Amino acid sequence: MAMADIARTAAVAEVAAPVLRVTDLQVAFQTPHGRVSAVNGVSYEIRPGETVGILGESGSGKSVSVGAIMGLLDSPPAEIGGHVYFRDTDLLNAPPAETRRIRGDRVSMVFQDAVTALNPGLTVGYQISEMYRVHRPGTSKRDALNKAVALMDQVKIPSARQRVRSYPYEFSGGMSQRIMIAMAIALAPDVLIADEPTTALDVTVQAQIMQLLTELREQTGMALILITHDIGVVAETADRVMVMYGGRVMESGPTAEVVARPAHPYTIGLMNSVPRAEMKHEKLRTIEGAPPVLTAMPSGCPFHPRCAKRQPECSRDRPSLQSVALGRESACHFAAEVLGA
């Protein structure tokens, strides 16, 4: 998707009211090794037709944060705080019957490993049509199966009418992911969460899946939350990006601006670690060290042990998110200097 198209989409989305608002989301787990704070004060919002990318390494809290939104975390051991508003309904505090009506219907999710997410003992048509049987009581088996065929056509599965009675093992990884997407969009959700939707797929299939998600968003006007560790996918797809590390938001803002002029050293590290054609004979640059152990988080900025720009105050004081430009925030003591570098 061209940057100009992303900018136009963002401008249109800015006019509409947010369809989903996450405010001070916190998730912790009690473990035999101590209390683990997996998500710490995450806040963002998304409007119809907009794509927000949540970017970060494994263990940064990306998937846990959307797991809390979708009610996928058992409590206990999870301790969840904050607010998640779908329109005017707080999904973390509303009656269970109301949240069940919204989750899976108005807010849906594509999981990262379609091969294990699909039930191997049921046909794909049965699994897609189940969405109608559960959320649209009164839908006949025939109508539900016909809708499943139509959805398989929509996500570009060849010979959908013949393959609707096939089992998951009869599909490739890319086709299995298309089945998962068909299930997720079956009820025309207002918000679709895609958690690492291209994991374990080859580069060509990755591009096809991302193109499909983009087309579906444009056709339906749904909002798309994209969870990924791939900054290239975010740059090509998302209107806005939120960079997470150690359970916290390090930086957020319009994707084009964040990619062009990062305001946090961690974002710079992610950018530098992306292979480029001009680096043919150069060693791939990496971020030194390893992500923090969540049971023993460093003091101050969680990124400071790996940061090339760290100063003494970085290990003492934990920086909060501060505005560094219109629509942009960074949790770095030296954000202005980083942005101007």
Contents of the next structure:
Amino acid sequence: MAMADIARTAAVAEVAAPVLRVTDLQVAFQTPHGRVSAVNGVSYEIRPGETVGILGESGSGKSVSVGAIMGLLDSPPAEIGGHVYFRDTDLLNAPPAETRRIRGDRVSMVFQDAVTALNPGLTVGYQISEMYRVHRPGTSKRDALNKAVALMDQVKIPSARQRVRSYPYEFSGGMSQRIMIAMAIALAPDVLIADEPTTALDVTVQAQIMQLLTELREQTGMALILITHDIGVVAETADRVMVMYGGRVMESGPTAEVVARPAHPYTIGLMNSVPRAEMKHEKLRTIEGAPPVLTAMPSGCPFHPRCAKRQPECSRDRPSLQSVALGRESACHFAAEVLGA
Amino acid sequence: MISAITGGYFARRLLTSIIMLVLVMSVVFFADRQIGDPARMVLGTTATEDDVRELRERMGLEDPMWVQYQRFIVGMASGDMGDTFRYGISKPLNHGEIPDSRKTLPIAMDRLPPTLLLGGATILFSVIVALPLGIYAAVRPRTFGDRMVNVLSLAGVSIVEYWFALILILLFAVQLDWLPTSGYGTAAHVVLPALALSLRPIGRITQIARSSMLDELAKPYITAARGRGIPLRKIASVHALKNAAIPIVTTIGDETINVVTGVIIIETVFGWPGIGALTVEALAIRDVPLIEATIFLLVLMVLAINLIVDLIYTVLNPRVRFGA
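Having seen the form predicted on its own, the form predicted together with its partner chain:
Starting with the chain above, the whole complex follows.
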């Protein structure tokens, strides 16, 4: 299975040009306590049909990085640098009128908490059909509503024809997330960003939503960026993974390889803190300490205060992201040793 | 099913309105019998006690209080609130026009259309001005435009309206001679009183529209809508406004009620032949049945406005239909 994944990733990589290229993304915020940096030099690209997982704890900058891509950060206070190319358009620097047409249409997003991300005052039918009315001017109200019903069927909402006139509060959390997904895939986007799409849901519903997203990606050939703190979800669905910590990329590479042989102590820590069925009487292992606050970022490697393998230089020199194997990078001074261990 | 629940809700609201009406009118009934002797007012200080008592008897004021009260309640229910004291006794009311009837309720109803015209024009104008101002300020907070809107709306709620009315008359009627100082009949006549009355509603509605739009624009569903590429104009005017509407509608309702009470002064200032001016006339001559009829209609208007506001709530917030 792992080999098949690697083979598929390689095949995809050879065939298609990237649909989204993020280069040296920087996000900082002006706060009363000074300027704080939330995302620092994040680069990646994604090709059609590919799934990239962005893995990290809260505060790692994973959500902020996609907020910048989707134009959701107000500046001020946000200061955004770098480039995000969708095909040939730089989403960070192109005129707002141009990027607005791409957002929701070619690049769309599913939010963490669907219940608050849906407008409580408008019917779900209106909100889904609005995608066509806004991005496909000339679509009649009736056409758009019929398409909304079809989409609700596609995301497996029972009796869609009746429920199209319902308000969000009449739906469960899982059903609300399906409606968010319906809106996001309405115009068959090239890139779908899912920001913790299952965090607010019950475990059984989580699996259904992940399965739905995977199916939709397979049907449409869209690229999927999956943001999560759950390494299990990444392992199951993502072709490639990017591990973030303190606004920086700690490690990246094909998921199967990263999970099999992590190249960064933080990744090891994340994997060890996953509860397993066989560890009945063992205490759940966690990473000591807490993620850094943005206003007090540690010197050197941002992870060094919590790192089991830290050496004196870790607090002095910040390790840069280096290639450690084919298609794999790690930002650890001792990546080679970690990988070899 | 929804309409059945809504129907029950409105039956309850209607019942409370009727109870409110009876309570308010009862206060009016007892109060207006304490503001001086209407018979003495008619006959003057030189009349004998016997003459005054005889007139009081004819006015029904010598009957026991509970008999008068019973007559009053039955009168409201049957739509016959008695005869005016003054008409037929001395000069007719209504600016020299002879009313068809001595019945107070028809006399008061005759004065309703001018008041509805003035009140309607005032509220319509206020909403047309205030809503865009409030939304404009909310979508660009802390900018120069926002601050200007803040200053203007604060001025609107702070300036006393009858003073403002006099300034308007001085400027536009006396100095510039663009508009008539007072009276009724043409479109030009409605401009100054409506302007004077709309000052406060414009200020209040702008303030509430701005603050409730600001609240809504900060919510996650707005961020999500931006992520879907929905134009800012549509986000503000559809997505945020739909949810900000309830406090705005409440304020429009409150201000409409304020206009209903405000007409009492403004109609007198501008010689506007509405129900407010008639109320003042009736009070001045202690015409008890006429006072009761005019106030009855004013209270009825206030209660109707509240009911309409409630009705709009159910349209705006789907959850109200199911709740209590």
